[in-house]
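Let's start with one chain on its own, the form predicted on its own, as structure tokens.
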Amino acid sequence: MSDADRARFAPLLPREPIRFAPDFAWGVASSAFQAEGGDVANDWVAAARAGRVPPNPGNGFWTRAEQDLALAASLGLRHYRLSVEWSRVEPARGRFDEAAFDRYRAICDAAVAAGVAPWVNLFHFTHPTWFAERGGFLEPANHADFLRYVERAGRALAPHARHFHVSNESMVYVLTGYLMGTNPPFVRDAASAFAMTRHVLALHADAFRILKALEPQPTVATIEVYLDPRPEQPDDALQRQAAERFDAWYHGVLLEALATGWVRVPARAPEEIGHLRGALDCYGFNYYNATSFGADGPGSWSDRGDPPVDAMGRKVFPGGLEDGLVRVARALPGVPLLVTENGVPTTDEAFRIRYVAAHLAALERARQRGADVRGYFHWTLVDNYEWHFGFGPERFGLVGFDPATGARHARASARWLAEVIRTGVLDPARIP
């Protein structure tokens, strides 16, 4: 890390030791497709074949899960967020692959055997090809297909995992797939995005009900990423209005719906979905950076003129994590929170350590302000596919791997975090 980066991080880092309770949940997060890769029959593989996104060979998790889970446990990480690749377990409509379910059962069992609690997410951006070809979630007639899959996957895995998520970042999925059109199905249409907002919320409510009916009854949590919209120029009225309108849709609709059951999507009549109210046992909070609204479109935001900037060009602003956690805690009183993703793309281990330390300090400030934050899951354990960035130099893993052999190597950040977990103390003197 350069002296300049050290100076940029200095105001963001804790000045006093931070102590974590013994029951604070330390974990890592991953997703099926990003880690497993492979020639599966989903819409991202189809998009790669069409040249619209990079191809994904995976990092070998599908066959190396047992070793990766043992490695996580050796670092003191006691929670692992994984997901099920829907196209693996239902490659054709209504035809389920029990061998694929057996592999996911074995992965969950290996986690438990290693002393690691598996958190199973059922949808992380990728659709089976057959589902995408039928119109995906935008077509209400297809919703029963997803709920059938949730019920089948839940029954298969509930005896092997105690924690579930219905979907990962449903609002980002709507934003990128139906409003911005950057992800499959590459739609750019506000009316479709607003219709999808209602659909993903209703599907969450229905899937929550299905999962809570399982035996043994699991914990069922959300996962949403907080984007913290800000005007690039605070005095610019148009930028401020743009940020406020986006926030009202992206965060406001979601939080009100979970709190009250009322879905108030722009340009649509309000709708009450009674069983959506309180349809979560825990709120999964993802955060990477704040979002600016400026003359050149969305970017990243910081309250400092010269902040640290990661390998993807994003400004580091831990204050968004602090304020976002407090906001969610106030919107959903009594609901415990987990930071279910936080990490940084970099090739500089000192940069990664400082990023994590700065965000753990922000987490602690949120707790001091009353947010019931019970854990921190780093994104990710082993370097993986980063969607439009593929397997570029922008790496998020605490652990790297050799693409030729698959061999893993724990980075300095992994060893640093392991020491924080072992001692229960984030000591500023041990931040490089």
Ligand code: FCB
Given for the second form:
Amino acid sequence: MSDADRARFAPLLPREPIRFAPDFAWGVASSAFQAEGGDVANDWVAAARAGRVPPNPGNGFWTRAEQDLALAASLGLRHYRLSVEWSRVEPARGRFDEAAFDRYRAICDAAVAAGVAPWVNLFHFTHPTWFAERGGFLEPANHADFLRYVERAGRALAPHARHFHVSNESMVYVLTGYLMGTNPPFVRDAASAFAMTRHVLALHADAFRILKALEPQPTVATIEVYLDPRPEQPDDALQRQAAERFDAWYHGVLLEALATGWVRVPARAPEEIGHLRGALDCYGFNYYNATSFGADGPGSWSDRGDPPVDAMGRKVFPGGLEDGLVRVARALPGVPLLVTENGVPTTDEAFRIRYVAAHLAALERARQRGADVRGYFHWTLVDNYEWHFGFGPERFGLVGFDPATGARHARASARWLAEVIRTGVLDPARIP
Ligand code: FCB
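Having seen the form predicted on its own, can you show the form predicted together with the named molecule?
First the chain shown before, then all remaining chains and molecules of the complex.
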């Protein structure tokens, strides 16, 4: 790490040791398609064939899950967030593949055997081709297909996993897939994005009800990424307005809907979805960086003139994690919080360690301000496919792998985090 980056990180790092309670949940997060990759019948594979996103050979998790879970356990990690690739378990409409379910059951069982709790997410950005071809979630008549899958997957896995999520980052899914048009289904239309906002919330409520009816009854947590929108220049009225409008839609609608059941999407009549109120046992909070609204469109934001910048060009700003956790805790009183993703693309282990240390310090500040944060899941254990970057140099893993053999190698950050977990102390003197 350069001296300049060392100096940039210094003010963001904790000054005193931070102690974590023995029941603080340490985990890692991943998603099916990003880790498994392969030639599955989903729309990201189709988009890669069309040259719109990078191809995804995966990191070998589909066959190596048992070793990865044992590796996680050896680092002291006790929670593993994974997802089910819908196109694997339902490759054609209404035809469920029991062999694929068997593999997911075996993965959950291997986790439990290693002393690691699996957290099973049912939707992480990828649609089966058959579902996409029928018009996906934009077509309300298709919603029953998703709920049938949720029910089948829930029944298949409930005896093997105690924690579920309906979907990853539903608001970012709407933002990228329907407003910005950068992700499949590549729609760029405000009316569609507003309709989808309502749909993902309604589907969450329906799926929550389905999952909570399972035996044994699981914990069901949301997962949303906090984007912390800010004007690039605070005194620029237009930028301020853009950031506020974005925030009112993105975080405002979501938090109000979860708290009250009222869905107030711009340009649509308010709608009360009664069973959306309180439809979460835990709020999964992802965080990477704050978002700026400036003259050249959105970017990343920091309160410093010269912040550390990661390999994807994003400014490091742990304050967004602190403020976001406090805001969500206030909006949803009584709901525990879990950091379900936080991590950084880098090739520099000193950078990764500092990024994590700075965000754990922010998490601790949020706890001191009253946010009931129960754990921290790092994104991710083993390097995986990053949606628009593929397997470029921008790696998020605590662990790398050899693409020729699949062999894993734990990085310095993995050893550092393992020590924090083992001792229950983040000691600033031990940041290399
Ligand atoms: C999150 C996504 C996850 C991963 C990380 C880096 O927003 O949920 O799939 O790509 O970013």
